[in-house]
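The chain below stands alone and is given as C-alpha cells, in the form predicted alone.
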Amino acid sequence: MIKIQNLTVKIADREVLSNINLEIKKGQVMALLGPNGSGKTSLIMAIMGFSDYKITSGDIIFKGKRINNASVDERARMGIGAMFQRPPTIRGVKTRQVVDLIKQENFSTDKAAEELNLKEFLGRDINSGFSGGEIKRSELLQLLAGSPSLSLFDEPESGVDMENIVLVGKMMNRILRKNKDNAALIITHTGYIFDYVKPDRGCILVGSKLHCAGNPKSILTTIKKHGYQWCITCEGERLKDKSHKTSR
C-alpha cells in the first residue's frame, strides 16, 4: 500500500524524522508508539503533503507511485485519508457541507452522522465548540465518507471517554473492513485503542527516528514496564551482539 524508503523531513531549519523505512501492505494496520514530540504526527502530516513538511531525502511510494511532489488534495483523490489529533475549526463552512462534498457514491450522511451521534452537528461550522470526543467522531464521519484505503489515525483515543472510545473503534473498523485492501496506520502513545481496533505490527518512534518493530501488545507491555529509552538501548544492544557475531 504505501513504502517510505530513506525518509528525512525537515520544518524550517528541524529535522523532524530522520531517514525513516517503513512499509504498509494491502490489508494491514500498522501501530506506530512513541512519547509526545517523538515525531508521529509530523510522520502522517509529510504523508499527506503539508508543505511546512519539506522532504531532504527519501520516496513516500503509495501504490507504487511515488508521491513526494503530490499536493494534499492529490493525496487525496489517490486514497490516502487522515483523522488528526487537533484539527482547526473551520467558520463558515458546515458539517454537512464537507461531508456532502467528499462523499462516495451511495454514501448517506445522514445515516452515518446519527450512527456517529453527530447529527445535530451537521449544521455547525466545522469542529466549532466540539469537543474532543465530538472532533473525533466528526473526522470520522469524513473519513467514512471520502472511504480511503490508507488511513492515518492521529491518536485516536486522545480527549475520548470510555463510552465514545468504543464508538471510535466501530467506527474504525467499519472503514477498514469496506475493501479487504484497506490499510491503515495508527499512532499511539497509550495503546488504549488496541482493546478495539487490532493491529497486525507495531514500531517505535523516538527522537524522529524509527526503532523495534515487532508484535504491538508486546512492544507496548515493554514500554510500561521499561520506558521507551529501554527499547532504544535493547535495540542498540542486539545490533551491536548480531555485529559481533557477525565478525567472528
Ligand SMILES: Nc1ncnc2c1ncn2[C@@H]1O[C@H](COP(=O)(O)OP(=O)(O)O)[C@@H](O)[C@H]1O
Given for the second form:
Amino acid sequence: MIKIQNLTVKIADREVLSNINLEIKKGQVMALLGPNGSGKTSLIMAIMGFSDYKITSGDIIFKGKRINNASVDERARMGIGAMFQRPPTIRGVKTRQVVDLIKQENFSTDKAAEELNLKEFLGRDINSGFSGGEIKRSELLQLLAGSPSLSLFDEPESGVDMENIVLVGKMMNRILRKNKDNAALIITHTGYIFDYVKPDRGCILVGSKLHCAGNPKSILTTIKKHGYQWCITCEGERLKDKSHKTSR
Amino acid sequence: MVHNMRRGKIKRQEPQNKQIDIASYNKDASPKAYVQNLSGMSSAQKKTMLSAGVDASGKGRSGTYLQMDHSVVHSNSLFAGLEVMSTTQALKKHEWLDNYFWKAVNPQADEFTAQAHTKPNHGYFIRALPGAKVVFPLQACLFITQNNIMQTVHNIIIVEEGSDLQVITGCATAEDVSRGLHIGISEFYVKKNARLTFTMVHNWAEDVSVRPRTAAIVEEGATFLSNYICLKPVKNLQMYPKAELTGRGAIARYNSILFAHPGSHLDVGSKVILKAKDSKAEIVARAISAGGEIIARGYLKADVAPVKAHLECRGLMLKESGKIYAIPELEGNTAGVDLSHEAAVGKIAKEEIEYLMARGMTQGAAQAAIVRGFLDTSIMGLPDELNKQINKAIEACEKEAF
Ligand SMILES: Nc1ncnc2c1ncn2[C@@H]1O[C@H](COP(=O)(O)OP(=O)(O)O)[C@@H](O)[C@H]1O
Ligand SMILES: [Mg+2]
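Okay, that's the form predicted alone, but what's the structure of the form predicted in complex with the ligand?
The next block holds the full complex; its first chain is the one shown before.
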C-alpha cells in the first residue's frame, strides 16, 4: 500500500524524521510506538503532505506512485486519510458542512453522527471547544465519510474515556473493513487501542529514527520493561532473537 | 485613533472624508414611471435587486418601497399596522412628521448631509403603528439606473411603542451604470419597548461613491439591531452610523460584513452612545480584503452607569496587497461602565486550508469554505427567514467575488 524509503523530513531547519524506511502492505495494520516528540505526528503530516513538513530526501510511494510532490488534496483523493491529533478550529465552518462536502455517495451524515454521539456537534463550528474525546470522534466521522484505503490514526485513544474507547475501536475497524485491502498506521504510546484493533506489525520511533519492526505485542512488552531508551542502543539487532526483526 | 491633546482636554476627531467633487455629478435625473406590478421589471433589474436582498416578486414581504434615481417607482404595504410611502408624501400626510426630520442627524454635519438637506429627492417613510408585530420583513430599494447622477434621499423609520419591524434595504446600481454618487440620510426612531431589525445590503458599482448618514434614537426597553453587508466593488464608501440609547435598558447591536475588492475603499464604522442606565451595545465587524482598503471603526461612549458594551472586529487579508485598519475606540465618562473590545487582523491560516484539503477538498474549495465561515451570518442572531434571504444575497455576491 505504502512504501517509505530513506525519508528525511525537516520542519523549518530542524530534522524531525531521519532516514525512515517503512512499508505497510495491503490489508496490514502497522502500530507505531514512540515517546513524545519523537516525530510520530510528523510522519503522518509528511505522508499527508502538509507544507511545513519538508522532505529533504527519500521517497513516499503510495499504491506504486511516488507522491512526494502531490498536493494534500491529491493524496487524500488517492485514498490517504488521517485522524489528526490536534486539528484546527475553523470559525463559522460547521462540522456538518465539512462532512457533507467530503462524503462518499450513500453516506448518511446523520446516521454516522448519531452512532458516534456527535449529533449536536454537526451544527457547531468544527473542532471549536471539542474535548479530547470529541475531537477523536469527529475525526472518525470525517474518515468514515471519506472512506480512505490507508488510514493514519494519531493516538486514537488519548483523552478518550473507557466507554468511548470501545466506540472508537469499533469505528476504526469499520473504516478498515470497508475493503479487505485497507491498511492503517496506528500511533499510540499506551497500546490500549490494541484491545480493539489488532495490529499486524509494530515499529518504534525514537529521536526521529525508526528502530525496529516486528511483533507489536512483544515490542510493547519490551518497551514496558526497558523503556524507549533501550531501543536507541538496540538498533533492532539485539531484539532479533526475541521475535523482533530489523526493518533495514 | 486620532486624538488632539489641548490644554489637557482630549478631543475626539471624526474620520476625514475622502474628497469627492459633488459638482461633477448630475443633480437631475429623468423621471421614471410608477410600476404597479414589480414582476414586470426587466430580468436584469430584478437580478440586481435580488443581489441586494430585494425580491421583485414581493414573496414573504410585508411591503415594498422602490425608488429609481429621483422617482418613487413603487410603494405598498400589505400589513394593516404598517405605513410605507415616500417621505415627501408622508410629510403631506402627517403634520407631525416635521418633528422627526433632522432630529437624529445634524443637517450641517458635512457637505454631503448639507447637500441632502438642500436638495432631497424623496426617500422612504416606514412606520409600524403602536403594538404592530409585522411578521414579514419590509423591503426597500434605492436604485441608481442613470449614469453619473447624484441620488440624495432622506429616509425615516418610526417603530412606535411596543411594535416589531424588520426592514431589508438594498441599494444598488443598474448593470450599465458605472459612475454615481449616493447620499442617503436615514433617521430611525425606535420607541419604548419596540424592536427594529434593519438590514442593509449594498450592491454598488466600481466607480460609485457612497455616503450614507444614519442615526437611530433608541428609547426605553427598545432594541435596535442593524446589519450591514457590502460585498460588491464600490469606489469609495464612508459611513459611520450612530445609535443613541436614550432610555433605560435600551439595546443596540451592529453587525457588519465588509468585502474590499481591489480598488475599493471602505471606511465603515458603528457608533453607540450609551446615555441611559442598563443600556447595552454590541458592535461586531467582519472585514475581508481581496486587495482593497478597509478602515473598520467602532466607537462606544458611555455617559452613565451601569452600562455594558463590547466591540469586536476581525479582519481577513486574502491577498498580498490591500489593507485592513481596525480602529476601535472606547470612551467611559463615569465609573461603573463596562466597555471592552477585541480586534484581530490576519490571513487564512494555512493549517486550516490544509486540514480541509486532507479530506479531499481542493485548495480553492477549502479557501471558499473558510471565507464563507468567516462571513457566518448566524452571529447576527437574525430570524430564520431573514437569515436565509441574506445568505441568498451573500451567495449571489460571492459568485462574482471569488
Ligand atoms: N510545527 C512545528 N514547528 C516546530 N517544531 C515542531 C512542529 N511540529 C513538531 N515539532 C517538533 O518536532 C518534533 C516531533 O514532533 P511530533 O512529530 O509532534 O512528535 P510526536 O507526535 O512523536 O510526539 C518535536 O520536537 C516537536 O517539538
Ligand atoms: Mg504526536
